[in-house]
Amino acid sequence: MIYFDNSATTNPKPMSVVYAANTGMKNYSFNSGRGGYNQSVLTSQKIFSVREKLSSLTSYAPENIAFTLNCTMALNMAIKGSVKRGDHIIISSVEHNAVSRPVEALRKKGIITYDVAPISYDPDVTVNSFRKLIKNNTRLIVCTNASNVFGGIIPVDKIANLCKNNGIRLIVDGAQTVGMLDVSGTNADILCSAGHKGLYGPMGTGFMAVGENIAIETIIEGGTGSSSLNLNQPDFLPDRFESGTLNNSGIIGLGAGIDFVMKKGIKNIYHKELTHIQHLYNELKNDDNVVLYTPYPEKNIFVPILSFNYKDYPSEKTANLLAEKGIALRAGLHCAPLAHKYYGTDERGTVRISPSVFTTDKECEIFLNTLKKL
């Protein structure tokens, strides 16, 4: 199989990740921090070492990084824990359902109102779109760092400055950029991301990184192994957001994924994958049967994601025909209906290509040659 669905989940996983996850299951199947015996202490230290790796990657304090099952869970915790009745939220026009559905659910319950800011390939225009929507009760801006459908990068660092100047909290969805871009300067109050995408970790891993002095209400309470006599959830991180048993093997595998990414070099990974996308874009642009929806994917303007359609086929038909030839791509709405409505592709969807560090030039040529014969 030639795999081009890496923006959903990277595949294959590095063997170091497979080995680490297996080691976690074998040697660290103990509740970290909840026992005085040596194995529990060692497990706690191992888990904390992964927090430190994420801290080096994101610039958030290690103790302020809470592990979650995925980015969706992290975003739900961050969004729902940040607002109160009467607040106003602004999101972007390309948000994933991991953002738009929680926000819409809050609106339907009468808790908040929200507006959608149209994005642009011009960073200043994008920031101004958010600025125009700010109200007296705007409490929160939630924004993806890059579109999971069309690949455009959103200037979250500039939006962070806008938020700070107006006393607004910023939550960033880093699912498509952590491990792909340097996110240490996003300056978001809360950064959420998956572990199984650009960090090459196991599925069932994610995290929420919280800035200093950011108060968040809980949406899940339970056992943490700390302050157990108190019926209230702990008020300190990461315990406040880590009720129940952690996914130790997944987290340890994630640590190996971070090591893999850092050894390869984030800039090198980005360059390799974007080079593939740029080549594919140029080839597809010359095919009269192909419809493209974005400008040429320039460096620092796009992440390595490309959406297209072929002939008059529904996107699912194109993907199914390619799947029959052993080429795996994602078709449809990609859990991001706002993005498709904004680009005018909500009825047809798109076929999405997203390479990984393991993608080869030969695989790209096989895809191009196969597409021409559909």
Contents of the next structure:
Protein chains: 2
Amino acid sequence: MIYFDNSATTNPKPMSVVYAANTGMKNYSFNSGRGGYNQSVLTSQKIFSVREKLSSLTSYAPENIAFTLNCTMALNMAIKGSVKRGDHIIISSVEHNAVSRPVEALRKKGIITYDVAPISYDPDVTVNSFRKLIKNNTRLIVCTNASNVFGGIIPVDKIANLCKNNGIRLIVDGAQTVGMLDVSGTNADILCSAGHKGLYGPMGTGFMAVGENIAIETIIEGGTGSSSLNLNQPDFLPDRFESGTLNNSGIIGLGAGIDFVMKKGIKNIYHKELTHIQHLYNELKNDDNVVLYTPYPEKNIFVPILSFNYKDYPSEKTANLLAEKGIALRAGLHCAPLAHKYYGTDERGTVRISPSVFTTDKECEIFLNTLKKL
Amino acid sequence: MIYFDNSATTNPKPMSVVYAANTGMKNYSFNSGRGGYNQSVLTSQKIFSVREKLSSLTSYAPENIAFTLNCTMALNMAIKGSVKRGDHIIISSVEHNAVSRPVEALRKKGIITYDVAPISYDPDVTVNSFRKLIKNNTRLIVCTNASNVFGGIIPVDKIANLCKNNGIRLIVDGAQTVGMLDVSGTNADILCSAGHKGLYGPMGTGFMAVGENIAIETIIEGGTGSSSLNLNQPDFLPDRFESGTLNNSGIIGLGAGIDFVMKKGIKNIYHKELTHIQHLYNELKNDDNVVLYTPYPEKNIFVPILSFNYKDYPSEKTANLLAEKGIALRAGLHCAPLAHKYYGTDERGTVRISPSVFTTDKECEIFLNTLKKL
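In place of the form predicted on its own, output the structure of the form predicted together with another copy of the chain.
So here's everything in the complex, that chain up top.
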């Protein structure tokens, strides 16, 4: 199989990740922070070491990084914990349903109103687009760091400045960028991401990284092994946002995934994958049967994600035909209807190519040759 | 190490579970239900096979079983999705913070009021205790199936009848009973449980099993790979409650855990573990230095959990001294302050013994001999 669906989850997982999760399950299946016995303490330390790895990657304090089931759970916690009745939210025009559905749910309950800022490949135009929508009651901007469908990078560092100057909280969805771009200067009040995409960790891992002095209400409460006599959720991190038992082996696997990424080098990974996408773009551009939706994927403007359609086929048909030839990629809306509405592909969807660090030149050639014959 | 903290998480995990999670990560790290390629479809089928295993164990329909990070997440989803402003809730006097903290959070927000029903070892007294607290606006009873501190089983089937007769929804916390007791006749509207305790699955697994025609609002929304153009969360299960990427390898490991439990036989596991606890109870009862808090742990009245204290030591001191001798058990409040208040142990906490199917007679003897010398 040639796997081009790495934006959904990277595959394969590095052997070091599989091994770490495996030995993690054998050696660290203990409840961290609850028992006083040695194995429980060692488990807490092991989990904390992964917070430290994420901290050096993202620049958030290790204890301010809470592990979640996935990026979606982290985004729900961040968004719903940041607003009160009457607030106004701005989101970008390419948000994933992990953002647009919770925001829409808040609107339907009459808690908030929101507007959608059209993004551009010109950073200043994008920032201005957000600026124009700011109202007196704008409390929150939620913005992906890069479109999971079309790959365009959004200048969240500039949006962070806009937010700081206007007393607005910024939540960044880093699902497509953590492990791919340097996110240490993002300066978002809250950064949410998955552990199983650009960080090559096991599925079932995600995190919410919180800046200093950012108060967030909880949407989930429960046992934390701390302040147990108090029926109120603890106010300190990460306990406040980690109720119940964590996915220990997954988190330990994620630690190995971060090591893998750091060893390869984020810049090198980005360069390698973007080179594939640029090559594919150039080839596909010369094929009259192919429809492309973006300008040439320039460095620092795009993450290595490319959407296209073939002939007049529905996107699913193209993907199914490719699947029959052993090429796995995803078609449809990619859980991002706003992005498709913005690009006018909401009826047809797109076929999405997203490589990983394991993708080879040869796989790209096979894909191109196979597509031509469909 | 002698491990007596299996109520927190069973340890070790069976080799079949470790193996299944390991091969699951290698073979099924694909996004189920999103891609049209073969591996994605096979992944969906594999995940569904675990729903089917849980279905045969619990009697809920496979598609009505949603996977979560843990039991706490499932309970938060069930509780918060079941109430509206002005409702009244009744919980038992031995609830874990996974129930009492979300219920208290709802009360503090002014959404609900609640009362606490004192439980008894006489099932009829317990049911009557709930009955007496029912008001006109009682919408929900949330009740653990067994105390995680003192082991007493609560007759949730009888409480289910009470609920049915009064138009009240029942949510059961099965964290200490699924895999230990036959829960197929529980008849709760919603059953929540962990996957990593009595089912011997990996940490980071839990589920919410929902009865037919039980409407539940969502607290988390996001991409589901279904109805993607709709900004509203799907209304069908399990998608409605499974936003974002699942913990595939954990769920597949859980499947092997269920197989392990079914092969051993739930009744056999219960009998073996309860026999240990009954033996320990009899021995500890004859030791003047030991304080016990419950009557003799009779079959069908107790799950195999025993709380005690030693001399005038704080519970943590006893646990730490035992830890030094290689015996791992948990002291303190076990995230269940209500239960400790009810038993008068909220200042001191208790030392808790919870065996697993791997616990041996010899380990129990070593524990008894070690305790005597503290």
